[in-house]
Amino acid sequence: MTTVTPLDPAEAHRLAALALAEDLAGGTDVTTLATVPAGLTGTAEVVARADGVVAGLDVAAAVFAERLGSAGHVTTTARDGDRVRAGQVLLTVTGPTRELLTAERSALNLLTHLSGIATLTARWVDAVAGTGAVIRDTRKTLPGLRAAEKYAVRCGGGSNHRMGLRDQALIKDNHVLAAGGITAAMRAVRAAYPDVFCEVECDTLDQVEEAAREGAVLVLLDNMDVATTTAAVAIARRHGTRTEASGGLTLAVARAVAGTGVDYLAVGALTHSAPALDLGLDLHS
């Protein structure tokens, strides 16, 4: 089980509600009303169909909460982050039938996308196990997912990368390209932000050059092949500067990757093409 810093429980009621509300869109659940008798009590749980790894369970409870309120009862029987196996029960919740039936499909849409996310995040955390290289994501994040689907990578193993737009710089070839080359454009950041961190990307050997003589701490190796990226990490180390994997990558090349002595993997696939988690609901009366 990998220990992560935890979703803020307001943005797992914030998601719960926006999910039920998608769902029900100010109407009712018709087949669960007319097939549910009413007054019935249910135990439902939800149990994994396949191995992966388990994320977003405090945001699944909150949609059973968010709908069953007091009447109801949830138990997590997994924690997020476990790598979990398929028949295993990973969330029991009693209370209404009805109401169960409702939160259904929100919950599991959430759990599953978050839990296939730390899944993926997983098989690229292992892929690279020993080389010392770091898994981290991007913002190819959907809106108003981003906080969840990070959180998603830190229950995988991986790390986060900024958060959004604020939070650091990153000097990309369209921003070189405007501010007149690479040099430039990172005075430009130190004179409007000087307390801002800096990463720089790079597409040629001779900008990684710029970039770590300029003083960069971090730049971006934006789809190199192995040998190039090799060249590049060393002319970074020469500067101290520190390096970054991006674009291009797959698994299959991951470790060559991570063994050239890149500090970090930047990994868009983690958020924007991961497979959902195959998990179920299973109602016993």
Second form
There are 6 protein chains.
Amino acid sequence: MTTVTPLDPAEAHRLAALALAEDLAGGTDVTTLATVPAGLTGTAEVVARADGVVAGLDVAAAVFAERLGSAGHVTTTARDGDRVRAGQVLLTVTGPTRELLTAERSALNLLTHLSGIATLTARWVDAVAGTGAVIRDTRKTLPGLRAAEKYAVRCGGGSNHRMGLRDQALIKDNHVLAAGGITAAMRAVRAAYPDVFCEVECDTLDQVEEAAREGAVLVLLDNMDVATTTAAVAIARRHGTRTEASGGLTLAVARAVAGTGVDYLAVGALTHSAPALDLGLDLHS
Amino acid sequence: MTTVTPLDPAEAHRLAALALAEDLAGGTDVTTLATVPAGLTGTAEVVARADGVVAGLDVAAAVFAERLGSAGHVTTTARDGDRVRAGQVLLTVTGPTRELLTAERSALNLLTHLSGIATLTARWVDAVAGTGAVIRDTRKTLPGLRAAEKYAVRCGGGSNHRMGLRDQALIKDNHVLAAGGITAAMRAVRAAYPDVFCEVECDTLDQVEEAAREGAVLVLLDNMDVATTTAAVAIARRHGTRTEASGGLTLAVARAVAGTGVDYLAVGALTHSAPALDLGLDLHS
Amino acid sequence: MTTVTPLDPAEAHRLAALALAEDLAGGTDVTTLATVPAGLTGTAEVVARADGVVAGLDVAAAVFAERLGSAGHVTTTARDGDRVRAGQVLLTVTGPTRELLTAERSALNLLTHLSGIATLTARWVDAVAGTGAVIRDTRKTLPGLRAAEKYAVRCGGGSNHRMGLRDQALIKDNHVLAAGGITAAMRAVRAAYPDVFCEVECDTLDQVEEAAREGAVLVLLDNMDVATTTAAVAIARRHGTRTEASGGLTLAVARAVAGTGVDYLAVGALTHSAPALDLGLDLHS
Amino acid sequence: MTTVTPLDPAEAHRLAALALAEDLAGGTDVTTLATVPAGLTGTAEVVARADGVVAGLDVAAAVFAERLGSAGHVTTTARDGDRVRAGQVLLTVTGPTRELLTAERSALNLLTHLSGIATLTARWVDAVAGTGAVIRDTRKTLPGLRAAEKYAVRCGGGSNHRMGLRDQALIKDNHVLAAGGITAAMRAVRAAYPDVFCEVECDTLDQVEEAAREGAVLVLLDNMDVATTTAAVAIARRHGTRTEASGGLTLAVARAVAGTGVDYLAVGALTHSAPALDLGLDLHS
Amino acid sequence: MTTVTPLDPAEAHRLAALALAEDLAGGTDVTTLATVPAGLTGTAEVVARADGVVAGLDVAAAVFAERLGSAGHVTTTARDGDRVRAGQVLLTVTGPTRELLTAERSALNLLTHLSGIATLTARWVDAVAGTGAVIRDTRKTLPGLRAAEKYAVRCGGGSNHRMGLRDQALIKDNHVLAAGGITAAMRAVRAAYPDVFCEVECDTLDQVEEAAREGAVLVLLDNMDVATTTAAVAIARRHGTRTEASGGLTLAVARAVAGTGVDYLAVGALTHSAPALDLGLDLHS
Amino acid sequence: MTTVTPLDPAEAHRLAALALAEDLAGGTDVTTLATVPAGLTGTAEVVARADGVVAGLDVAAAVFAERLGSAGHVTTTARDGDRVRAGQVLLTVTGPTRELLTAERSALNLLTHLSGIATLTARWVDAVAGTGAVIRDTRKTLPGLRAAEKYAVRCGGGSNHRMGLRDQALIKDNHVLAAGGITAAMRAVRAAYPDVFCEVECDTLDQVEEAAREGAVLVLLDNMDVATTTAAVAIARRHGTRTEASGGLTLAVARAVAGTGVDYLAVGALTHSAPALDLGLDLHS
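Here we have the form predicted on its own; I need the corresponding form predicted in complex with another copy of the chain.
Expanding to the full complex; the earlier chain stays at the top.
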């Protein structure tokens, strides 16, 4: 069984605190304070309202923990990465009803978003099942949410491209232009950062050939059709170079692209266009 | 001409700084530093690659301003809320090429997300055009992004529901249960916060009747079909109560629901499930 | 029994940490470190030195908790909102003497200030007892202290006006000028923010008439004498409009103003000019 | 002419930003945005509505600068420490009317509070004029405001006691008890911090004698009546020890206490109980 | 036995959190996550690899506590200020192996740096043993580390000069020039801050004479050779003025300088040039 | 000419603000405020007092810019990485004398520390000149200073190892134990993070052989003597594997180690034990 690299607990708590603080904005939950007695306690269940892959249960739990403190008790009945069915209970939390209601939206906003990413990722993973191709994300994430969104991709069975600009080099067309060619750009990166992994974006088969000859470990095939991709993979393989398809990919063509033998499909939509997974909170007093 | 209430400039700068800091993570853009000479300058254009409604140009400009400082110059050639066409140039920025490339992804991530929300909102607004119904968002936003996401809804022609738990009361089913009925809940809110606007969620026509009799200014009709919604609107109108449809709304049924005479359609999907609008950055040296 | 809407515990802890950090300024309590042995423990009692209404016990407790951690134990023997007598013990804390002494001033500064506000508020509340008028605060608070100061007003039996500029509209003279009249201003607010509560400041009886005709729910009667206030209340009542007296109010005239039938008295002095309530800390080893 | 030690400009800007952020709470000034056109500009004057001593003009200017940025222009027509008359214009600011109105309350809250402190201080300073006694503040300040409040005391002609626990030692009764006597406490402080100024609180003439014999530079005479204070001063002078009266001081007795020859009067009320100075903002379009 | 004034626990935790956050930079420990199973636990020992004086054990413990939370258990087997031998175990921590490895470098970086300062300080203290001279640090510390570095000096047997610019006055040559002479500068400081300790830097014997006559409590003898220092001490003693040698001091001359009778040796190198003490972490599973 | 990858300007400003804030600790420079008139301006020169390599001029300039704002003007007359001689002027700043003196220590503390690192690095670089070996730093840096300290290493002609735990994998002995051998550990990292650069620490020649056979790109030779290092390099070269010597390296043996043909020497002392470079500030009024 594959285990997903976890999200740092400190990051879960940071997001939980941020969500609650933004929702309260230095004020109070006026509805709840007015209508719910201070002493009332209850149990809330987070329930899937659609089938999907769940991600972010620890983040949701952190929201409740942040708000309820030692007065609350959270139990998870699913694990991030699980395929869940509509109606399934994912998380149960007991504590003061006031705090449960105040925390509800913050917890759900994070959980539905991250589960939406995991669910979309899983659809792509399913689409290329058996081809050996790996689904990868991009840096097309929202400010403050990158670590969590990339974690959700892992929960869906995808893999992560670099976390940020410092981690790895990705030579794109503008870098090639500035450096005076693919070879020059690759050499410049190697000279400046010999131990930094370097991927090279290629727009043509000639560029693939040039990058592969120069020893590229991985090339990004940008906006190539299936036939060109097939040719590019052939060139790359002759030099032991891995390949990643990127640009204009849709679920409809995913399997065809994966069938060309590319190692990765880079899918920005995983993080920038995943609809939320429908989840709700049921409260029992 | 309607003018959209602007996003606070401080918020645009906060998001810009956050996005850049997360992408750099205390390090540097290794690719750009290695391949692009320090003295090189260029001009980058942000171009629409699909039709849509743009939102977030000031935020994108703030990203470039944050990174380029006085060495850069930004011009916008569209305005937030404009319906733009594929190929249209939205923003031009001139400055050191290194900084342009480092800032590119942060600027685009924000702009494509907010424009995606504006574009989806505009589709809902178009769908109900002529009915008098107003499209509204919810609190289903992402942590740290609420003000910007709700601004994007305004750019798309929608209206904002409350910004957070402190601003207005929204009595939901659990509040009704805790308070001992709709009337009791409404009176509790009015007693505690006489000047706070109070909306009441109703699941049945009886509840609509009860809330309206008690003087509700606005009721949220939760998960009612078109026929029931029509009946609910009739009841509400007899008491001068406004109505907001919520729950299970889709673009396909939007016009039918709007046709019932409801004042608002509450659409969580505007912020939690809007796909990004396709935009790119072209660099000219 | 009326219960006061509590202060958010997170806010109490924020203020506690802020006060301690400012007093220590990155250094240490040189007197205490030099003179008090590390192992010494003691019990400190916070005692009222004057009659008054107490507010901020949880904030004071948070100061001790912040500094003493698990080595300390705090018990409160009064509750916020209680009328206390000189000599009464309000809070007892046991723990390392060093930390008790270091925390003393931070705890007392907050508690005496908030209790001062509650005590002054209670004097105003007593002054209008039986008239039906409610004493309200304003936004005339100190930076960083608004939530706590408005909580203290509630402890004194007062009510809160809006927490900030985002929560409610209050159309003042300059807004009226800019919008082109009271009616225009009211319509502009209603168009932009239909669900936001809107109060209208009126300087003359004509303005009261205009605002009430336009459907104002609440008008602020600015700097009117008792006779004019009486007339304004009469006009407002004919339209079902509530009234709030404001400007130049003193305790001496409070009852006369309340006797005009106004719903609220807006008293800036509650927060901007309340003297501290005299409280001290007695230490027993 | 004596010049007042200024407030650090960074502190003025911190307070300005804090006040605005709290008032907006991540939202917007709904009234102003709805009623005031974006293009309108105006001039606002801050005007004294009562006689007093002004403090905080730079802080108020920082509020307008923070909100208006380069679109605004601020001129001050008084200086901190000036005795001003009702009707006198203190500060003029020109810029977008929207921003002027949004910033008004934040600027006034700070300026009226600090001027209130300066005004009360000046009354104490006047009361002891000619006696040679100096009016001093205490650490009885509000969290986050100590530097500004102590600056206001200086504007009123007072002097500052220590800024915080790290700066100077003040041996109080509990330190004496823990150390085993005044002499032991003084020696402990001198051993641990030979260069830290050390003041000693004395409750009796015997304690004054003991502290003075041990070489105390300054003793705090706590809660002594005028006759006892006179005796204490005599003892202290024989050893070249300075004296500071503290506890139960009121304006009514200030001159009598100062007449005993004490060097300082420690007045907590300067910062914990000063009523705000009445100031207003007049807007001209 | 002398006890060292402790470092504030909050400062230890701040440094611990800062070190970990910088090392992880919003990402994860990729090596450890990939190679170490989640369930594995172990015991790590921090061991001295050279003789020296230890400082920072609580800071190192805070690093482990921050990362391991309640899953870890830390025991210290030495105390700050102890002279330790190579091979000696200083701290033992048990918990999840993953977290132990992730925290290792952050803990060691702080502990080796602070112990390096303590060890160098102890060498200076040893060098002047028996002369009565005290070794003192300066403000030549690194940003964010001053409190901890000065604590390490105390652990090594040294004493602290002022913590920052607010605590004490130190009149240097440029202040003398600006004020118009040593006497004028001293009087200016005394007038503005009568209770602030004031030291005066002197470059010549005439300046020592002038400062001492004016009542200086302590003079800093800047860059004087041993003979001149001896003469300066003689002059100062006639006026009861203490002396501190500063400038160009090395361990080789420390004893000779101390032999002149100066009260303090000010040694910037304690904090700006101390090599790290060699310490390592041994892990047992 | 090689250009050093610059330090991010935002990081320079962060450090500058941090240093000033810590030195002032919310208070003021009492000496300077008392002795230096407000209107006095002057020119300060930062001068080398010893030969060395300079690093941190932009950071020092940021300190002056932070404190003087638009009232100051900074000129640098050397560049980071320059070999400078005692007596050489490096930076000139003109502005209000008060602010120059308040900023002096913060600027010098940063500049002397970073220049100390650059100078020590240059000594190592000189020691191995002509051998082809590259001097590299480690993660043995101080909290909050890593980016700046690693920048200083670059200024001295050295190269940077990874910035933090997220950037690259470095399999050490404990990872090998946990994973069940070098091969298992390498495969685990490659499976989890295929694009992350992975270095492997080897303690024996057998481990070098195993790592190289498994395709290691770079091995860290830990604590090997020169003869063993020579043998390890030979083994590694047969597999095209690069080598980095680490552990117990001193300047005395640097050239001998470099002569073995290793690609890198990892030198923790560059950052954890570099003495400050002697620099001073001369003020002219």
